[in-house]
Structures are given as C-alpha cells and as structure tokens.
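Presented below, as structure tokens, is a lone chain in the form predicted on its own.
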Amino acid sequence: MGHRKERKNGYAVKRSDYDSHGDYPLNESETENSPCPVTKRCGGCQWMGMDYQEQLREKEKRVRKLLAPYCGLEGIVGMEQPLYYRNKVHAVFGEDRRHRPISGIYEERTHRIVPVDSCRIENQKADAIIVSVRELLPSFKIRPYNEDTGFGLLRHVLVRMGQASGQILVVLVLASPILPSKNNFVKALLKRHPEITTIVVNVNNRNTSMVLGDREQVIYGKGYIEDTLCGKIFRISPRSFYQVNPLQTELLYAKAMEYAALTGRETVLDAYCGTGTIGIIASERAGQVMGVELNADAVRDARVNAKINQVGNIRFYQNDAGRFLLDMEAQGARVDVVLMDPPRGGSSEEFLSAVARMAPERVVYISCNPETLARDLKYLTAHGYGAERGLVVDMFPFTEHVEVACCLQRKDS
C-alpha cells in the first residue's frame, strides 16, 4: 500500500449547531431523517445510507465484473462490526463568523469547513480528543488558522491510534512553531485524556493542501507509537503509512501470505513496500526479502521496523520499483515471488514488463483500486501469467472503496 491512498475523512454523525459560517442551523432532514447529518456535504461515506450486507454484495459484484476476464474471486470478507474502524483521524480547524473555533472536514470539493464532533467510521476516542483540543483553545488564547488572512495558529489535528497497543499519538499542526503555554496546554489535554501516549507539534507554514509540514517537535512522549500487526511490531510516527483498518488488514495480509505459498527458501521482492509491513510479515517464511520504495521517509521507517522485529533477512532500498527491477534484471538476479502493492494509479508498464521478463514463479498483487488492477492483470495475463484467484476485503465500510488480493502463477511453472 506504499505511502498513498489517503482519503478525505470526517464521515460525520454529529456536529455543532452551526455550519462553517456560524449562521445556519441544521435542518430537520439532516438531523433526524438521515443516518449521517452531513453525508451530502462531506462526500466521504458514499454508502452510509445502505445496509451493510447490501454494500458487500454490491462491492463484490463490481469487482467480479471488472476482473471476470482475468481472475475468479473467492468472495468478499466484510467486518462483523463495521463502525468506528479508522485508527487515523484528521480534523481541520477554523472559526465561524462569531470567531468561535470549529473543527471538522472540508465540504466536498471546497475549503469550507463542515463542523464535526463524531463520526461513524472514525475511532471514537480520537474524535473525543479532537473535540477536547478545540474546547481548550479559548482558555489558552489560541486562534485557529485562517487560510484567507494567514492569521491564527492551529491548522489541523491528527490523531493516530494503536489498535492492539492502545497507544495514542496526537499531532498539532501549527502555522508557526511556537505553541503558547505549551507545557500547560499539554497538562490540560492529558488531564482530559491521560491515555495519550505522545504529542507532536508539526509546523506547516506553506500555502498548501497538504496537512503536514516538514518540521516537527516532540512536546510529550517519544514522538511515535507502536502497534502490532500479524504478530509484528510497527512504529507509527506522524508521517508513517499504516493501514487505517488494522483488523481487516490482518485478513488481507494473511490471504496474501497464503497466495505467496512461501516455503522458507524463496527470494521475495516486496515492491512499493512503504514502511515494510508486508515484507517484514513475509520474512519469517522466506529465504530473503528485498523491499523497494521511492519515499525516503517510508524506507527509513521500514528499516526501523525491521530492527524492532529483529528481522535479519530483509533489506530495503529507496528506488523506483520499475527501475529497481530493471537493474536487477541487468545484473542477472532472480526473484521467486513478487509481492506488489502499488498506489491507486496501479503499477507502471515498466515494472510489469520487468516482472514478465524476470518471470518469478508467483506474483501476489494487492490493490486498492480494482480498475487499475484489472488493467495490470490484462498486461500480466498476456505476458506469461495466469491469475488463479482473488479475494475482496472490505477495508473501508460505508465507502465505495475496497482492497483486493490476487494470486498470479507463471504459466510454465
């Protein structure tokens, strides 16, 4: 899954009495007759009004139709409890017309803030922490940032939760590096939420749609949290990629390992490896693993994660996946299994061509976009591979998105 595919979040079920202008109360249809009062403005939970079992049937139907020419499906795996699953929660901060602080999400395709207090697909503790931050602002004379005037300080709050560990990371994204009464603010927030593990100030003073800036200061704790996934420990810092639904991620990765059919002797390439989650999980069943990722921060995290888990048979390289594979081919190197998890745009033809020429025995393709998966399967099945089977995993209930794992076998093996 690399370092990509972050969605707009904030799929709200409750919000304050006023919209971002502070003058327009919610109407009855939004508050009483809808499963979510702001679903039309948020645009995130496209399927919030649909029965969950119907969602699963529709998702499986869509993926099955797309992949039918190339790959059969084993079915779809849903969640027993499909609510409150997101372990990464982001809120943008601003003010209403009466200069009261508000927090929530941008209205779809705009930069108007829709105030949100809680959301049916976000971790409830994370939502409560964001509300507490907002409520503390007036007493510390901290103003939210105004994009139009450039005045104000607090731009965003990001909360990351460890599903297994229970650890909590809070990131305060500021327009300048000075947080007034920093120590007292931390004490006040910890008094409300003593379970918070660490707090980081991130400085973003650029006119950008990106949430995080480049500078960070740890003001409480270690600056990162850890969580356990498939029996391995992974460090999560403000910019780390980590799947937002770890319960479903474990099922997805378990299926990927089943498809890889490792015996302990194979050389494995983990392409688009991100922070190394899949490769590290595969390492205990492989002879050696190579992870390749273009994002330097992700590679650094991957190396730390390998050290934490005392994995000695894995190496990570910062490079473009296609270029890396071409270099391997030029050196006469071989791999037995390719694990690939590209961005939403899918893989590059350069990479797929190199895979076809190197001819590993198996390719396990994990995708967050069935359309680009179908495109890439078309190429691979025309160049020496058969797509044996696939599984849809509902990683994102109440949205139209899914993850798919596919197993491809070299035809002459």
Ligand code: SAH
Given for the second form:
Amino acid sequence: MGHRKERKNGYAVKRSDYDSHGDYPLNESETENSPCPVTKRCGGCQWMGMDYQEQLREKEKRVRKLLAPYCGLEGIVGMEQPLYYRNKVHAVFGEDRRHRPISGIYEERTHRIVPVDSCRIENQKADAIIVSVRELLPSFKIRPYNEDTGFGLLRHVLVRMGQASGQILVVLVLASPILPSKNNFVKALLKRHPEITTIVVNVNNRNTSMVLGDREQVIYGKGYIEDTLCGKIFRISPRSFYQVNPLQTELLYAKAMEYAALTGRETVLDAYCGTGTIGIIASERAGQVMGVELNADAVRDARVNAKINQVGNIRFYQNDAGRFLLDMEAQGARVDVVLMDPPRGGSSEEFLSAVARMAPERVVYISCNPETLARDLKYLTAHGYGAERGLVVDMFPFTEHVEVACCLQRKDS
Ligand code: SAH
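Having seen the form predicted on its own, the form predicted in complex with S-adenosyl-L-homocysteine (SAH):
Let's see the whole complex now, leading with the same chain.
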C-alpha cells in the first residue's frame, strides 16, 4: 500500500498508518495534541488539546491527593494509543435547513445537533458505519426524525463493537416500527460494511432523552455480539452494559484479580456486578461466587454470560447490594473476598457497615469516581481495614474520568 493521501474532515490521511483494527488509517497530522473542531459544542472531552502524558500526570496527581489519607498508589496506567478507543458509538440523526440528513451529537445542554463524522475518541469503523447509514437514507427515502414536528423515522444509530471478536452490532433507533425496504437497506449497508455481524431495529416513540426504546426487532444476524475479556466471553446486546474501553478494562480487572489473591477456595461476593464480568473472571480461582445487582436486565445478561462460559460456581441475585449483604449477615453466611464496583455515587453505609461486621479477608474496590472512593475508604479504614495498594487506570483518555482499583486487607489477619 502506497502513501496515497486522502482528505478526511480537512485532515490529511496517510493510507499506510493503521490503528489496532488494522484497516483504518490514523490521521498523519492528527496527533494526541491536535485540537478537535467541535470540542466546545460537544463537551465530551474536557481535556482535548492537552498533551496525553500531561493528562496522565494530572489524573494521577488528583487521585493521589484524594486518596492520600487512606491509600497509597502504585501509579497510573495510560494507553499506548489513546485515540479512537470507544467501542460504543452513538449518533443522533436530524435534518439541516435544506432537509438533508445530518448525524452527530447533541450540543452540550441543548437538543441542537452538531454534525460530526469522526470523533477522536470513537472507533473509526463505527463512525464510518454511521456515515454510511446517513448516506444511504435518501435513496431509501428514509427521513431522519424531527423532534419538534414528530415527522420522520430515524432517530439514532448506535454501533457496538467487540474489540477482540471484531463483531459489530448496529442498532437503528426508529420513531415507528416499520423500516421501508428493510431487506434492501440491510443489503446496501452490508455491501459497504461486510464486517457488520448483526443489525437491530429499536423502536423509541416516546418524547425522551433516552436513546433506546423497549421494542426491538432483529433484522440481520443474532441480535447481539460477543467479546472476550480476560479470557471469558461476554454477550453484548443493544442495551447491556459493557465497558467502553476493553483494552484498559482488561488491565483494570487483571489488577483487581491480583489484589483479590484468590487461591481457589474462597467464597467471593461480586457486588454491583452488572453483567457479571468481574465475578465470572474471578470464578475460576474461587470456590464459589455470588453476584448481586439491582438492574434486572443486567442480571439476566449476567446469567447468560455465566452459561456461555460454562461457569458452574456462580449465582446472581437481583437485589440492592446493601440489603443483600444484610440478609447474608442475618443468615450467618461468610464471605472471604468482596469485589465491589459501585456506580459513581459510591457504596452505601448500609453495605459498608455490613462488610465491616462480616469482616471478609480482603475487599477489592473498583471505582469510577475517586471522590466517593475516598469517602468509602475513609469508612472502611476506620472500621478494621487497611488500604494497601491502589492503581489508577486511564479508561477515558481526553476526559477527566478515571477508574481506580484499590486493595483493602482486614487488619487483624
Ligand atoms: N462490574 C460491572 C459494572 C458495574 S457498574 C460490569 O463490569 O459489568 C455499577 C452497577 O451497579 C450497575 O450495573 C448498576 O445497575 C448497579 N447498581 C447501582 N446501584 C446498586 C445497588 N444499590 N445495589 C446493587 N447494584 C447497584
């Protein structure tokens, strides 16, 4: 392949540069430090334009400061290639003044659409699929939905990719259930992107800021994709939760497993377990695992994931994590290791106090919000635990967000 240059969104593209998927060029002139044309109107990347190494230093510094009273840090793990990492990409569809279809993102805090064809942190193939959907619309006489008039059909497109599997799920979110010339539309999209493995129509006819509605019809393939994380297979359907940066997620979970130091005999609780990823990964080194999760859809996905991986020593419970632990305590049950990955708000005192009373040997806390992590570490370190080590993982380059894994050990053990 020669060094043919193409223009793409005003950037020169050299065909010989490829990203980790092997088939999309990195923009030659586009480095981690170059500006993004829509960064102000989008608001997604607070740190766009900041040198990546500087971002890492700043993130580590902030987390260190917050956790200093409770826990030391091993450092921060950044990405070697911090661009185009998101494997879940969403675009909203609309029309410009001349009724031509546009796709992109909502302007921050408004419902105006900022046209975006390629985003610096989104998977490039996913972005290209969204552009293709848009380009196909006129020949199929499909109009984007207009939020003000309620006229039109296509509201959103969501693309989810399996990093390891290469499988691709495309979700077309429509305002009403019928996609005209459905079969020909599928054919035309597959002709442009034969790598798409499944296409789902999702119907969202409500006036809501939620992207996905309740009704779904699979129009091509199985309706879901699968991906591999830490050697286990996970099913990703349109609505299921899956980390957006699987490369970094693997590092985070591997560190969590190191901290858990399982020998194969332990009873492990995976609290706030979502679709069961952490518990399933832990299951081969544990005696038995219990996963607890509030969201019923996630619990259903978790059970499917356990089955796919033929894990026989894990059970999932749909419950509030705090209530579940109180029930366990009341029954006199024992837990050796708690793995917890709560949402941004952190855990509850009910949960943490039950942990302290049940006194598992170790608690591995995975957090997406260092502030609530600090609050919860304060509680646990005042109630019988020492926070030994922690690691910051940069899961979301160019944004101010991070993930942190933290290892707590019972003091009297
Ligand atoms: N470890 C999971 C993701 C955790 S995200 C994974 O890798 O898939 C946090 C999860 O906590 C979400 O799935 C959310 O539904 C769940 N959650 C929120 N509040 C909860 C509560 N009070 N009790 C149990 N689960 C809760």
